[in-house]
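Shown next as structure tokens: one chain only, the form predicted alone.
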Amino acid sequence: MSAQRSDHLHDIVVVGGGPGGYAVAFRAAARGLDVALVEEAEVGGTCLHRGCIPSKSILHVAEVLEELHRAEVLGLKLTFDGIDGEGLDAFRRGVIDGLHKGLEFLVGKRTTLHRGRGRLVRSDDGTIEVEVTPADGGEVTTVRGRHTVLATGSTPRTIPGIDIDGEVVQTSDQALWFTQPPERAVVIGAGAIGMEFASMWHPMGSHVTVVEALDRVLPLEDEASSTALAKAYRRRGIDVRTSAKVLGVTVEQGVAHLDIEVDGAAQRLEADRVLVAIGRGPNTADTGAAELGVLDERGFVVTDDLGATAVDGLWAVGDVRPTLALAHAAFAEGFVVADRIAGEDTPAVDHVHTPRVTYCHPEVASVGLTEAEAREQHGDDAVAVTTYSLKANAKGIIAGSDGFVKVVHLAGVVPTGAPGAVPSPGGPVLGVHLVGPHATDLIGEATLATAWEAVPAELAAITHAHPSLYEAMGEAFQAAAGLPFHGH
């Protein structure tokens, strides 16, 4: 069936209404641009509808229950009832729809909205065209743009052997839409998904279990992170186990049979809900950029450090590139992109100060380098590394919380003619990592502090609130620069 082909041309056709498409079409209309924005179901896409909105939104629920647990520690007497189903759903779907309630508001006001699925093809002059094909099966229609944007984002990964049934063993996608936690939970994958799953369900009364195919649990973060979150489960009553592979997955009667190899052992798990949570690939399948050469072997868009594909006027952002699998890095993308072809000479997104965030109990966050990439980098005797725990930060007291901030910095330059001299303290930061309450918030002074190359004694000198959590950040640096207050 042929498609019916619109004479406008827009100055960019945005695929996908996710995060980084949406960052495109808003960041292009503010530039006075004319964007039309290609989505085939909500606009948001998973972040808001079956990501990071949701899920927060329960997060926030555990940390209620969190702070209850730990009740009589503050003096108070207080009980626990049990979970309303539906208050807990309404309670997740009354954010959901706020949020996208305001984000369709502006779509509609920035943007020519077409709904349906958009597949990229090459026209007989060679431009990229748009075929939208609606949901409801009505006509086709070609979206023509001198510049397109691929970003239709990401879908959960699968293990192969493994049948996602949707009930009992389930990707996040499905997982999210619980109205009452499993009994028993077997979480396989200990990534920024995986263990946000394991930080919601324990406290609602699950027993967890984590299954990790590498040694460390957060393997893309600070070894230091790995250890203190491994450990701080643990001590809550999470079964943590790492360098564990998954042989196999059976399902009987509701129930699922998981046998594992832990360190050349057979163990078998039993459980209630399996959460299959190795991480998301790009959603490039039947988008016809196959057909436009421009995906690498694993199905990523192949692009330069701005954005921009081999294809002239062929664009990408957000989770279908291989760069940080992240809302913000998305949004910071897209913002290159749209600016860009607005003849702005916007600089590529620096994808090492981009701040990594995990929003399990206790939190854990960072930007930069971690120690080992330093040390790789820069040799062991350039750098240094400060830690200033939490217990002794008056609010990680309150909080309960013995987490910690750790810098890493260039140690210094020994003074020339001053053989077996000590460097001086307070190089540049490179990294800083963060365990503990509010850490996705506190990341954004450190943000700062990479992206800036400051020093810790600048750092240090910044007056910081007390007492609070980011105070702890100050202690921090000054401890860096070789002026220690409260810590040890």
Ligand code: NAD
The other form holds:
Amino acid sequence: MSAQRSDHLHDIVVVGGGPGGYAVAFRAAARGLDVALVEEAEVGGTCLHRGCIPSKSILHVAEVLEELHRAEVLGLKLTFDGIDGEGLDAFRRGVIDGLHKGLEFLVGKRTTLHRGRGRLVRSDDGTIEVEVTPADGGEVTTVRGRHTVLATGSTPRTIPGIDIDGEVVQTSDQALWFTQPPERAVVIGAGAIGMEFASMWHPMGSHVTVVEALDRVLPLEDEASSTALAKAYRRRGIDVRTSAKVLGVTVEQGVAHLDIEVDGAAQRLEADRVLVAIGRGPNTADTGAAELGVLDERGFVVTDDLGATAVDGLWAVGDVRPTLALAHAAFAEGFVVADRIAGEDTPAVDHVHTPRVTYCHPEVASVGLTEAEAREQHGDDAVAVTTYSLKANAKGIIAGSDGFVKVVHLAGVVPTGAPGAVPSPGGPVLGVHLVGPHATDLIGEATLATAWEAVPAELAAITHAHPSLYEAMGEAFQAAAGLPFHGH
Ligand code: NAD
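Please give the other form, namely the form predicted together with nicotinamide-adenine-dinucleotide (NAD), since only the form predicted alone has been shown so far.
The complete assembly is shown below, putting the previous chain first.
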């Protein structure tokens, strides 16, 4: 049966209504373009429905519990009587539903929404069209645009030979919906998802073991952040096993038995819940992208820095590209593609200066280069590192944190020769690494500092409120400029 073909030619047809897709659509609409959005499920994608938003809702609950467990230190007599599963679910759903309603309203106002599964096809005249198959088996329609953007996101990766039964062995898609925490949980993979789940379950009473193949948790972060986080987890009683290989998982009567190998030695674990959190892969199967020849061997869409594929008029944004799999990276990529289609000169997304945030307890956030990357790129002598402990910060002490601000910067600025120019002990900030309360918010100032290539002396001159957590950043910049205040 041939598809019902509309004569209308949109400026852009976007396939996928997650953060990447709706960022393209909303920016394009703001620039006066006519946009169609094709979505097979709910607008909002993984972030809103199966990722960032439900997980951050539950992590907020976990954070409240972390404070409750500290009640004695705070001089409070509080007891924890357990979790009201229905209440927890209502809170989580309420957050998602509220945001979803707002997003649907904006999508309805700014785009023509086609509900169904989109597939890219090449028309007889060589242009790209999108065939839309409604989930209810209704009539297939063809939507056409001058430009087409693929933004179909990603799905959790699994381990060959390990059966995801959805009950005992789960990916984050299933694990997010718990109403009571598992008694014993094993988390496979110490990336953002694994570390966040460990932080959700542990304060709720689960015994959590984290199994990571590499030699440190959050392996993409600066080594100091990985070390501090592993230490904080272990101190709280989370069992962190690094350099650990999962050999197999069997499930008997609701209990998982895991065979793992740690530094060559065989170990056995038992769990009521196993979370497989070893990364996500592009959701490009059955999208028509393979037939158009725009995928690499791993299924990612090959694009230039701006998001354009080798096929004229076809673009891609978000997790289908092999860039950072983060909602805010997808937003940024979406804005660039929409701007470029609108004829603007917007530069490509600067992924080095895109903040990375993990909502574990304590939180971890960073932007720019790690110390190791900076030393590799600039040479050991050119790089300086200043670390400011939250133990010297009043709000850090009140929050019970021993996190830090680590500033990686060039070692010094050679005087320009201009009258009055003096050597500065601190050259441009290359990277900032944070561990501690609200690190995921505090990274904002660091993002400006690195993106604008500010030098510590300039940043040190900016007044920070006292007492505040973010003054730790100001003090770190002061120390990096050779002017330490409370730190040493
Ligand atoms: P990830 O790639 O961040 O981490 C996966 C971890 O699993 C790595 O440390 C890897 O070494 C380890 N691993 C891989 N195979 C393994 C095996 N067989 N046994 C043990 N360990 C193994 O992936 P993720 O945590 O699943 O997250 C997926 C994507 O979603 C990432 O790009 C992540 O950045 C993003 N995400 C971001 C946030 C956030 O920004 N807060 C939250 C969740 C997810």
